[in-house]
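One chain comes next, on its own, written as structure tokens: the form predicted on its own.
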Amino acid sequence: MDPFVKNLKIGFLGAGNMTQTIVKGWLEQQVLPANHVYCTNRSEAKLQKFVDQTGINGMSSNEELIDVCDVVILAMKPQDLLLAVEEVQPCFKPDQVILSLAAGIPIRAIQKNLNASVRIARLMPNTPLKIGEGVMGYATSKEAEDLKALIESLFNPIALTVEANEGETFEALTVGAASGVGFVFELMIYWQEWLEEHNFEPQVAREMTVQTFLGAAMLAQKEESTQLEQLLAKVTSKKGVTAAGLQSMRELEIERGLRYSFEKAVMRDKELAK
């Protein structure tokens, strides 16, 4: 257990899927004990089930949680965040740490509704965090750069933790890592459907698709000193089957289409920020 975080009391405002994923990851990796984690939720039944599963502390109100915790993680839906924060604004203590999981809401918007002395950072996880293979992006305000060590102590054990400046870089992280999982699933659907069209049973086609993507990713991970372009070259014989398919992909400007899709997602992220 990291001595940097073992004595902290950390609370989540919201017991949604990502809260549960993070907490279960912490407990599995012994980042901190269950009795140092606190949570509130609109649905008492959902909160009680989470408490029963993990042994964390369920709290009856946001105000009570804020009073107890050193670190408060804003884990409600983005559209609910600013109003919820405004309602409990007087409860925050000087130098309390606030971490936001809300997509699209910049630090300045949260600061506007909070005590100016609190320290704020944004988090952007992706869903493979659920199996210990995720990415956790983060950004801090200039006044809270000292939070970097805390964030990395909390999340390095359960994810690839990546710092990104707010603005264009954080938007790219959101699209490339968080939305990116959805884009990969979309490609996998195309793979499976094509195999099914060529007489493979749906379950077999799914297994083949998943194993192909998984194998490629694990190979790239294992040979981390090798550039992706070099790995591609290793599986591409001149004038071979793979080369023919790749030539067609390039003629169809698949890269251009993907880049356009990424930029459309970035535009939506900017709209959420407004």
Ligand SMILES: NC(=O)c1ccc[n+]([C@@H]2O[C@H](COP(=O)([O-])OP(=O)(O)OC[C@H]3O[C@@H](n4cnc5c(N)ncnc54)[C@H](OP(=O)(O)O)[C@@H]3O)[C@@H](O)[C@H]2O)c1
Given for the second form:
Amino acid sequence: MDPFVKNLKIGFLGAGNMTQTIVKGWLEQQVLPANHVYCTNRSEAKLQKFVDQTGINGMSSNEELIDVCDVVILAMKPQDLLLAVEEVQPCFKPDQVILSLAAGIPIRAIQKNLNASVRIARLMPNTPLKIGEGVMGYATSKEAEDLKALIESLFNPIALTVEANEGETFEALTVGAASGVGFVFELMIYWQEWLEEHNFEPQVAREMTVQTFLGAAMLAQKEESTQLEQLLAKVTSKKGVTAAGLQSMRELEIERGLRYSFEKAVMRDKELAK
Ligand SMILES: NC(=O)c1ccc[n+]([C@@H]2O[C@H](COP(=O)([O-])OP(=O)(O)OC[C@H]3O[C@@H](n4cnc5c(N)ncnc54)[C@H](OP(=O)(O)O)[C@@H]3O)[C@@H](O)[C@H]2O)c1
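Please give the other form, namely the form predicted together with this ligand, since only the form predicted on its own has been shown so far.
After this comes the whole thing, all chains and molecules, with the earlier chain placed first.
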């Protein structure tokens, strides 16, 4: 257990999917003990079930949780966040740490409603976190750069933790890693459908598709010092089958289409941040 985090009390406002994923990951990896994790939720039954499953502390109000915890994680949906923070604004203590999971809400928007000495960082997880294969992006404000070590200690054991400055880089992280999971599923659907059109049963087509994506990703991970271009070259013999497909992909400008889609997603992220 990292001595830096093992004595901290960490509280989640909201016991939804992302909170449950993170807490289960921490408990599995023994990042901190269950009795150092606190949680509230708007509806009581969900919180009770989560407490029963994990042994963490269920709290009856956000005010009470903020009073007890060193680190408060804002884990409600973005549309609920600003109002919730406004309601408990006077409860935050100077130097308390706030980590926000809310997609699309910039640090300054949260800071506006809070005591200036509170230190805030933003987190951007993606869904494979659920199986210990996620990316956890984060950004800190200039005044909260000392939070980097804390965030890395908390999330390195359960995810690939990546820092990004707020703005263009954080938007790219959101689109590349969080929306990116959705884009990969879209590609997998095309794969599976094409295989089904060529006489494979849906289940077999699905398994083959998953195994192909998984195999390629794991090979790239295992051979981490080999550039992706070199891995591609290794599976492509001159004038062979793969080469013919790749040539067509390039003629059809698949890369341009994907880049265009990424930029559209970035534009939507900017709109939501407003
Ligand atoms: N899931 C992802 O893959 C993902 C990825 C990136 C970022 N995020 C971010 O993570 C955050 C949580 O997402 P999620 O998928 O976990 O959402 P979720 O499952 O809907 O969980 C949100 C929880 O917050 C509770 N809540 C709402 N207002 C509250 C308040 N004032 N005080 C205490 N609890 C309150 C809700 O209670 P009820 O039981 O009453 O609804 C709900 O259980 C969001 O901001 C989202 O943008 C999620």
